[in-house]
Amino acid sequence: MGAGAYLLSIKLKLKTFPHPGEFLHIKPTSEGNDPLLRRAFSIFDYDEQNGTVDVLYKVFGRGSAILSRVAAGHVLDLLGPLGNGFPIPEKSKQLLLVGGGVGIPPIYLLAKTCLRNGHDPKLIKFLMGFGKAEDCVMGERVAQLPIEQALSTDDGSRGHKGFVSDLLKAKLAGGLAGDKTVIYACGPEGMLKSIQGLAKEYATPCYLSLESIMPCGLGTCLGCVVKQEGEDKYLRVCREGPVFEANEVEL
C-alpha cells in the first residue's frame, strides 16, 4: 500500500461474518520456530463471496517484517478469530468512531458491520488520526464508506493539525455528548488514554480496543495484562479483551 503499510489477504472461509474487534494470531513464517511467537492482527475486512480475510498493518519489528515478505500462495499458520469484540450499538445511537493509524482496522470493520445491520449512515462519524499525510493511505477503504469522515495529522500535512482526540473533543463539545452517543476507539495507548479522559469528562459511553503484544493469544501466558480500574487485579487483553469499556481499565 505504501508508507510502510501492508494489506494481507488470507484465504479463510469463516462460518459467519467476523465480529468487529476480533483478531487473528499469525505465525510470521511456517518454516521452523524462528520467530517463535505469533503476532496479533485485528481483522480489517472480510469478503464473504471469496472467503478472504484482510489484515492491514505496518512493519514495527522483525515478525511483521517477515510477514511483509510473504508471497501469494504461501500457507500461513494462524489461530482465530480470537478475542471479544465491540458490542454492536442500537440503531438509534450516534456513533463516534476513532481510529489512530494501525488502530483503524477494527473500527472500519465496526462501521461496515453497523451499515450492514441497517444503521443510519448519518449517525456514524469516523475520525482518523495519522502521523503525516503519506500515512493516510491506511484510510483509503474508510473513504469509500457513505459516512461523515474527518482526519488529522500530527504535522498538519493533511486535515487538522494535531491529534485525533482534538476532533473528538470538538464533536462532544458541539452537542454529541451524552448517553445517546457511543464512542469506539482503537489506537496507541496515549491516544486511548486521552479518549478515555474525554469520555469521562463528557459523560459519554465509550469502548476501547487495546493494542498489546499477545504471546499466546489464548489467555494462558499472562503476557498482555492490563490493570482493572479501581481493583487490585488484572485483565488479559487477548481473553477479556481486546475491547473494554473505557472505565474498566487503567491506562
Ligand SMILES: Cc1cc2nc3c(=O)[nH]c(=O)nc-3n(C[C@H](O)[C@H](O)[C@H](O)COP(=O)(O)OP(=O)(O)OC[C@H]3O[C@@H](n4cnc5c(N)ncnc54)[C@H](O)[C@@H]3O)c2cc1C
Contents of the next structure:
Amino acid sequence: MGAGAYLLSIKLKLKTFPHPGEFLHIKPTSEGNDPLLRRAFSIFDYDEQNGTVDVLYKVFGRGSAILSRVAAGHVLDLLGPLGNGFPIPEKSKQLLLVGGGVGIPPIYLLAKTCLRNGHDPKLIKFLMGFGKAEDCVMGERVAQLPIEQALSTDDGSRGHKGFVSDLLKAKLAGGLAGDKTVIYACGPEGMLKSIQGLAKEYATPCYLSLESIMPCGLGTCLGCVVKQEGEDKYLRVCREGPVFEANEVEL
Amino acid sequence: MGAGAYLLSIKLKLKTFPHPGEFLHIKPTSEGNDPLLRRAFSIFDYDEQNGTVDVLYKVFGRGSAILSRVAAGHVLDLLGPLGNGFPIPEKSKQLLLVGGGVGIPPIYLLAKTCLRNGHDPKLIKFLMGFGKAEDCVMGERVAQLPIEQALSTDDGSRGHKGFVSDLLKAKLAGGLAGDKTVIYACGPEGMLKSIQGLAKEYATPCYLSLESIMPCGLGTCLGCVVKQEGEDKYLRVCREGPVFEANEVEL
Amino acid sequence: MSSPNLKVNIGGVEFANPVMTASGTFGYGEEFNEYIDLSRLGGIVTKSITRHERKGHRPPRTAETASGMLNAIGLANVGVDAYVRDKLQFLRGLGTKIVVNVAGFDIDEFIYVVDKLNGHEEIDMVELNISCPNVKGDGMEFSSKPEIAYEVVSKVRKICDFPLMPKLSPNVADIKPIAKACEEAGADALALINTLYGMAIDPYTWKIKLTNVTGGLSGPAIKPVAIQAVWKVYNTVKIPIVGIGGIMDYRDVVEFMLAGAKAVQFGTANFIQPDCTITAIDGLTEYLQQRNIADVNDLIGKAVKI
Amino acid sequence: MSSPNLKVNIGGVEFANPVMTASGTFGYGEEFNEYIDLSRLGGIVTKSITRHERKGHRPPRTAETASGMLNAIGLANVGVDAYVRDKLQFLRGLGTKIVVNVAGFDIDEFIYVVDKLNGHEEIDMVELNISCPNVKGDGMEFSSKPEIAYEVVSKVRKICDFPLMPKLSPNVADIKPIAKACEEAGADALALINTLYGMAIDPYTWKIKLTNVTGGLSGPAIKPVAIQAVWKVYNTVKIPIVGIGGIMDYRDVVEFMLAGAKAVQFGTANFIQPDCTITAIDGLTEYLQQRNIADVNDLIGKAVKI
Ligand SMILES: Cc1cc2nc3c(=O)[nH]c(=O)nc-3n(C[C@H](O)[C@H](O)[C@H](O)COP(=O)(O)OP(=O)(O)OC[C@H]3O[C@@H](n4cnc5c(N)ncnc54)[C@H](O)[C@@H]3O)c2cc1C
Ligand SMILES: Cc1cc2nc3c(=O)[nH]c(=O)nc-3n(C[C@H](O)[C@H](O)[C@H](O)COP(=O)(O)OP(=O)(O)OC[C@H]3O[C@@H](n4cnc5c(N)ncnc54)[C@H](O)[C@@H]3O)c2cc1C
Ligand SMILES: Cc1cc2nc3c(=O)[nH]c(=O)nc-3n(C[C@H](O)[C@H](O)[C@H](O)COP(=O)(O)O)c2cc1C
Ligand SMILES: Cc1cc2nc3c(=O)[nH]c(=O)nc-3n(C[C@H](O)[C@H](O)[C@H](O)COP(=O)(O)O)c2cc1C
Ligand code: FES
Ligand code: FES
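Could you switch over to the form predicted together with the named molecule, since the one displayed so far is the form predicted alone?
Everything in the complex follows now, all chains and molecules, and the chain you saw is the first one.
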C-alpha cells in the first residue's frame, strides 16, 4: 500500500452501509495495558457481500505499528462505526473531493457512496495529494472509480509538484466555485487549513474531516475538542465531528 | 502438553550442551511495556543437531499466557542460559530424581545428561508428581528414558495417590539412602520443603532447584533472594542458584 | 450458591453494588446509555461542576503514556445552573445512585455550588474535588495540607444536604493526616485517588504534549499508588473509602476492596471498554460465588501481610 | 557530520556522555561486565551504602505492575567499610565516572559514611539518597520537607570531598521548595526522581505481594511524573539536574534532556535489557547527527510550549 501504509480488512457485518466519514476505534493490542487507548481509523471501504470493512492506514507510532504486525485471522477489539460523516450532497452538485495521504479513505468512500446513489460521475472530481511517487499506490482503489482524477506529490516525483490544494485552487479558479459546488476534504492539518482558506476565498461550501487525539471516541473524555469558529466554545471531534463545515471550526 | 502446559521450541545454537538446571530469561512480548519483566524458564531439552532449546511451561499469569499465544516463527527476546545448575554426580552414585509438575524439565535434562555421560541407567530412578491424570502427558518425554520411573497424582487419578515425596520416602526407607545416593528435586515449594525434610531425616545428599520472582535474572536487583540456612544472609536464586544444596537454604 | 450480597452502604446511601464511574470519565452518563444498562451501576459520579460554565483548556488536552494517560481537560463543564436545569432530569430516571462531583477554586465556590444542589432529591451524594489549585491560598491543592482540607470540608459539611465525600489527591508526602482532617471535619466518606501530576514531551518535535504543560496521570500505571493510599487511609480513618485509580476489571475491584475500599470508581477504563463496569459487576459476582463469599462487604480490608 | 559532543559537566565532573546507571539497579557494576563495555557508560551510580552492612527485607521483595515494578529490597548493601575495601578496586579500573550513592537513617549516618569515602580518588561524586525515612525525626523522608533536606545537605556538604548530588523523592506535594533548599545548602547537582510509594495485593490469595507491605514504584509507568518533576525543578534551580524514572531508550533520554536534565540514569531498564544504556548512547549519537546538533548540551531544557 505504498511506503509504510497498510490495508486492514476486518470481517464485520454492519447493519447498513457505513456513512462516509465514520470511523472505527480499534484497540491495537489485546495483551497488557500498553499501549492503553484505542486508535481512530476512517472506514475506507465496505464489502456488503463478504461483510468486510477495510481500513487504510499509515504506520505513525506504536499502535499503528502493532496493528501492522497483526497476523491474518487475528480477532480485533473495536468500537464503531462512530462519529458523524459527510452530508451526502444533492445530485445536482459539482463535487470537488480532496484527499491527502491517509486522508483519502473517507473521501474514497464518499465518492463510492455518491456513485452508488446515482450521482453523475462527470460531476465528481477526485484530487489526491501524496508525499512522493511511492505513496501513490495508496490511491489504487480510487483509480478504479470512473471519475476525473488528478494528483500531486510534494516532491514532484509524480503528478503535479506541490500541494493538492494547488489542484483545488485551479479547479475553483477555473470556474467550479460557488454554490453549485461542494468541497469535501480530509488530510493533514496544513492541507485542511489552506482548503478552508480557499473555500472562503471562493465562497464555496466545504466540509472537512478532522483528526484529533481521541482517547474515548464516545464523546465523554472531552479530549478531542476543536475550537468553534467565532464562539468561545469547543466541539468534540469524535461526537459533533469528525466532519465539520469548514467555517464552523478554527484550525 | 497436558492441562494448561505448553512446549516452546526455540531455535538457539548454544556453545555447549546446556547444564541441567540452567534457565532462560524470556520477554513475553516485544510490544509495549506491559508486561514489563522477563520470565524465568528452565531448559527442558536441547537438540544439538537442529540447535533448538525446548522449554516446558504452564500458563500461570499474564506473561506465560502471552507466550502460549505466540505464533510459530515469532522471534523471541531472551537471555541465557543463566544460573548455576545441578552438580553432575559421580558415576557410582544412586540417583533419585524428583520432579513435580513444571519442575520436571530441569530434572529431565539432568537424567538425560547423566545418561549421555555414561551413568548406569539402573542407578537412576525418576519420580514424578502431578495434579491429576491429564497433567501426566507432561512426562511423555521422560517416559522415553530407559530408567525406572514412578508417578503420583494428588487425586489418585493415575499412579500413586498422594505426593511425589511419598514415593521418595518409600525409596529412602527401602534402603536407597545415605552417602551413596543423591537426591535431585524441582517443583512447588511445598514439595521441596518435604523433600528437604526427608533428605535430612535420611542423611542423604540433596540438591533443590528453587523458584523465585526474578526481575533481572542477572544478580543485580536483589529481588530473588532466599534465606541462607543458619546464617543471617540472603542468597540470590538467579546467581548463586537456582540450584542449592538442600541444607544450605531456609524454605 | 444463591446470589451474594453486593450492596454497600456509604454514608447512609445504599449502593446496589460497589462499582461506580469516576468523575470526568463518564460525562453526565448520556453517552454510555447506548452501550450499557446504566441502571445496573452502583453509582454514577458526574463530571466536576463549578460555579460558572468552563470551556476547558486549549487542545491538545490528552497524551498517552505507558499504561496510562495524561489529561488537562481544564474542568470543562456546563456550570451548576445548567447542570441542575439540563442534566439532573436525565440522571433522575436511571435507577442508579447519583453522586455529584463539585469543584472550586476557593471555598466560596464550593459553598455556592453545593448550595445550588441542595434540595434536589435526585442527588444522592456530593463528592468534593479538593484536588484543585486553591487560588486564594498558595496555589497548592486544597487537599495538600490538612488545615486547608479541614477548612473547606467543615464549611461545606455545614451547609450540604447530602452525604459528603471529599476526593483526595495523591500528590502529597503523606495522605494520612489529610484523610484524618477530612474525617474530623465531618466527611461521610473519602474518595481516593485523583490523578498524579505528570508531563510528556515529544522527542521528535520537542513539543510539550499538553497545552497546559502538566496534566493528571491516570490508568493502570497509577494503580499501585492508589492501592497504597487506600491501605494507608483505611488504617487511619473509620469512614468508608471509595477507591479509584487504574481499575480495569473485577480483579482490580477485589484488590481495592482487600486494601480497604468499600466501593470503587472506574475512570480511564471507560474510555477503553465502555462496558467495563458491567463486566466487572458480573465478574465480581462470579468471584464471590466461586469462593462462597455471601457478602461483598467481607472483602473490605482483608489483605493479608506475609 | 562529525561526531556530536556527548560530554556533560556536572558539578565539575566531566562525564563522557549523559547516560548513567541508577542506584540499586546495577549492583556495583560487576554483573554487567559480561554484557556491556562498562567503559562506554557516562557513569555508574552504585547501590546505596550505609554505615553497617544491611541484609535487606525478607522476600518477596518485588512485584510487577502495569508498565512498572514495585521493590522493597530494604537497602541491602555491604556497608561502607566493605564497599571501600572490596568494591572500589573493581570500579577504579573501569574508565567511567563513579558516583557513590549514600543512604542514612539519621544525619550522623550520612556524615559517617561520607567521611569514610573521603580521600578515595576512585570516587568522582556522591549521590545522597535522602529519600529514606528519617528515624530521628517524624519518620518521614528527609526529602519531604525543605528544612530537613537543607539540614542534611548542608551538613554533609561541609565535610564531603566530592561534588554532592542529593537524590529527591517524588512523594511530595511540591518538589520545588525541596530542590531550592538543597541548592541553597550547597548541592552541586540534583538527581530526581526516586521511586513512588506503591503497593499490590493478589486478588486470588488476598496476600499483600511484598513482605514490607509497601514498596517503591519504578519503570515506564512513572516517567510522566519524573518528566514533570525535572521540568519544575529546572525552572526553579540553577544547578544541573540528573533525570531518572522509566527511561528505556534514547528517546526517553532526549525527553528528559528537553525537560531540563543534563544527564540521566537508567534504572529498571537494566533488568529488561542489560545493554539498554549502550544502545541508548548509540541511539542518542545518531539522533544528534541526523538533526545536525553538534552538542548534546543543546537539548537541555529546550521543550517547547504549544
Ligand atoms: C476520525 C479519525 C480518522 C482517522 N483515520 C485514519 C485513517 O483512515 N488512516 C490513518 O492512517 N490514520 C487515521 N487517523 C489517524 C490515526 O488515528 C493515528 O495515526 C493513530 O491514532 C496513531 O496512533 P499510533 O499508535 O500509531 O501513534 P502514537 O503516537 O503511539 O499514538 C499515541 C496517542 O496519540 C493518538 N494520536 C497520535 N496521532 C494521532 C492523529 N494524527 N490523530 C488522532 N490521534 C492520534 C493515538 O490515537 C494515541 O492515543 C484518523 C484519526 C481520526 C481522529
Ligand atoms: C529458575 C526458574 C525456573 C523456572 N522454570 C519453569 C519452567 O520450566 N516451567 C514453568 O512453567 N515455570 C517455570 N518457572 C516459573 C515461571 O517463571 C513462572 O511461572 C512465570 O514467571 C510466571 O509468569 P506469568 O507472567 O505467567 O505470571 P504473573 O503472575 O503475571 O507474573 C508476574 C511476575 O511474577 C513473577 N512470577 C510469578 N510466579 C512466579 C514463579 N512461580 N516463579 C518465578 N517468578 C514468578 C513473573 O516472572 C513476573 O515477574 C521457573 C521459575 C524460575 C525462577
Ligand atoms: C479525562 C479525565 C477527566 C477527569 N476529570 C475529572 C474531574 O472533572 N473531576 C475529578 O474529580 N476527577 C477527574 N478525573 C479523575 C478521575 O475521576 C480519576 O480520579 C482518575 O482518572 C483516576 O482513576 P482511573 O485511573 O481509573 O482513571 C478525570 C480523569 C480523566 C482521565
Ligand atoms: C530494585 C531496585 C532497587 C533500588 N535501590 C535503590 C537504592 O539502593 N538507592 C537509591 O537511591 N535508589 C534505588 N532505586 C531507585 C532507582 O535508582 C531509581 O531512582 C528508580 O528506580 C526510578 O528509575 P527507573 O524507573 O528507571 O527504575 C532502586 C530501584 C529498584 C527498581
Ligand atoms: S475522544 Fe473522548 S470526547 Fe472525543
Ligand atoms: S533476579 Fe535480580 S538478583 Fe536475582
